[in-house]
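Next up: a single chain in structure tokens, the form predicted on its own.
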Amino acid sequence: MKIFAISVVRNNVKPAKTIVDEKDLASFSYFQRSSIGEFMTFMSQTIAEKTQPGQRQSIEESNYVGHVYGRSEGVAGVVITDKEYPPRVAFSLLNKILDEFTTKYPNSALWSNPGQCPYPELKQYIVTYQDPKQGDTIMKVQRELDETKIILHKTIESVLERGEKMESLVERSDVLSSQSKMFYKTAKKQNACCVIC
């Protein structure tokens, strides 16, 4: 599961434009960095310019999936992944990530010019969302669900085989307690027939 691209891109002119984008490329070899860039601006652009405001999708290409959410204003954010990446914990750094952009920079006037808009946290979102246990509250709560039962579970089986054990102690001493009930009768009769004068 990893993180390629993050992209904000504004979609409402022809073609779209890259406001800010933040790339983490070093999986590939060096010859490669450049025009594997390229690509993901490429399409990063392409899929924001033909999603409509207000939806969200997933294309995938080759190994690739870019997922692409569009907002009312005008703007568009793009998460370019891999296939196993989950595309719930990817909508949800969009949301974020659009919701942080469009109250930081309100007027779509800067947003013609790329360098106007500087978004460092972009970079920080990429390092953090590699793993999305990590970024994402919900797989968060689900990992220490998972844990949880799995706690849960030992301590069931322990509990199981204490009462197990519980049940062989409880017949041993019932079996010892008609034991020594015959024990007792036998030991009174062979007392009645000697009296001790």
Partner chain sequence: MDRTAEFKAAINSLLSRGQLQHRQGSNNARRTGKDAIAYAEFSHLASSIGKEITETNSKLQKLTKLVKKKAMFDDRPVEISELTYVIKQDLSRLNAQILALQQHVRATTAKGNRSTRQMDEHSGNVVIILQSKLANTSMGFKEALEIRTESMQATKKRQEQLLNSTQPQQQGQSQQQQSLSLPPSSILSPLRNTTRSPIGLVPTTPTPSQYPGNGNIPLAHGRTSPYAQPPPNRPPSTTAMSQHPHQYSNGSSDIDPYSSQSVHRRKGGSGRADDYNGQYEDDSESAGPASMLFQQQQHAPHAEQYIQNRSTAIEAVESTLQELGGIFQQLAQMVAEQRDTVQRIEANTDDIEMNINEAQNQLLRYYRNLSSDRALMIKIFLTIIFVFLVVSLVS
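Positions refer to the first chain, counted from 1. Throughout, rigid core stands for the largest set of C-alpha atoms superposing within 1.5 Å between the two forms. Since this is a predicted model, take the numbers as computed values, not measurements. Compared with the form predicted together with its partner chain:
Once the rigid core is used as the reference frame, the Cα position of residue 38 differs between these two forms by less than 2 Å. In the core-superposed comparison between these two forms, the C-alpha atom of residue 60 has shifted by less than 2 angstroms. When two forms of a protein are overlaid on their rigid core, residues whose CA moves 2 Å or more are considered shifted, and residue 181 is one of them between these two forms.
And the form predicted together with its partner chain, for comparison with the form predicted on its own?
A single chain, with no partners or molecules, comes next.
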């Protein structure tokens, strides 16, 4: 499950123009990287063009999937992943990125010059979101809850063991108690009656 590219594309002009993008093509061989990178840029632009504002789409192409979310301001975010990546995480990532981007550069005039809109956080995002369980908040919560559940299961098992040990302790203390009573009686008998024998 990995992300190959994230990009913010301006889709209120045709042809769509990429404003910022970030690629992680380490999984491909060195010689394929440039062509695959170009293909991804082209794909991002094309699907961003086709997206209406306020629309989310997931488009499958050979063995990549492009998730695109078009904002009403005229930019769209595109995330290209493999097929296993959960689309929900991709869209929450897109939401986050687009929110940040539009708050950072709300002026749409800036968008025509990509040099004015640097967005270095994309690099971090593409790294953190490589593992969707790491990046996405909901999945993080879910993961921690699952871990807590495992810990609790172990706790319950140890409590059961404790119970068993308690039972054995009770029996043994019962036995001891009766033994000590016998001992006492014997001693008392010893003391009271036959003084000589």
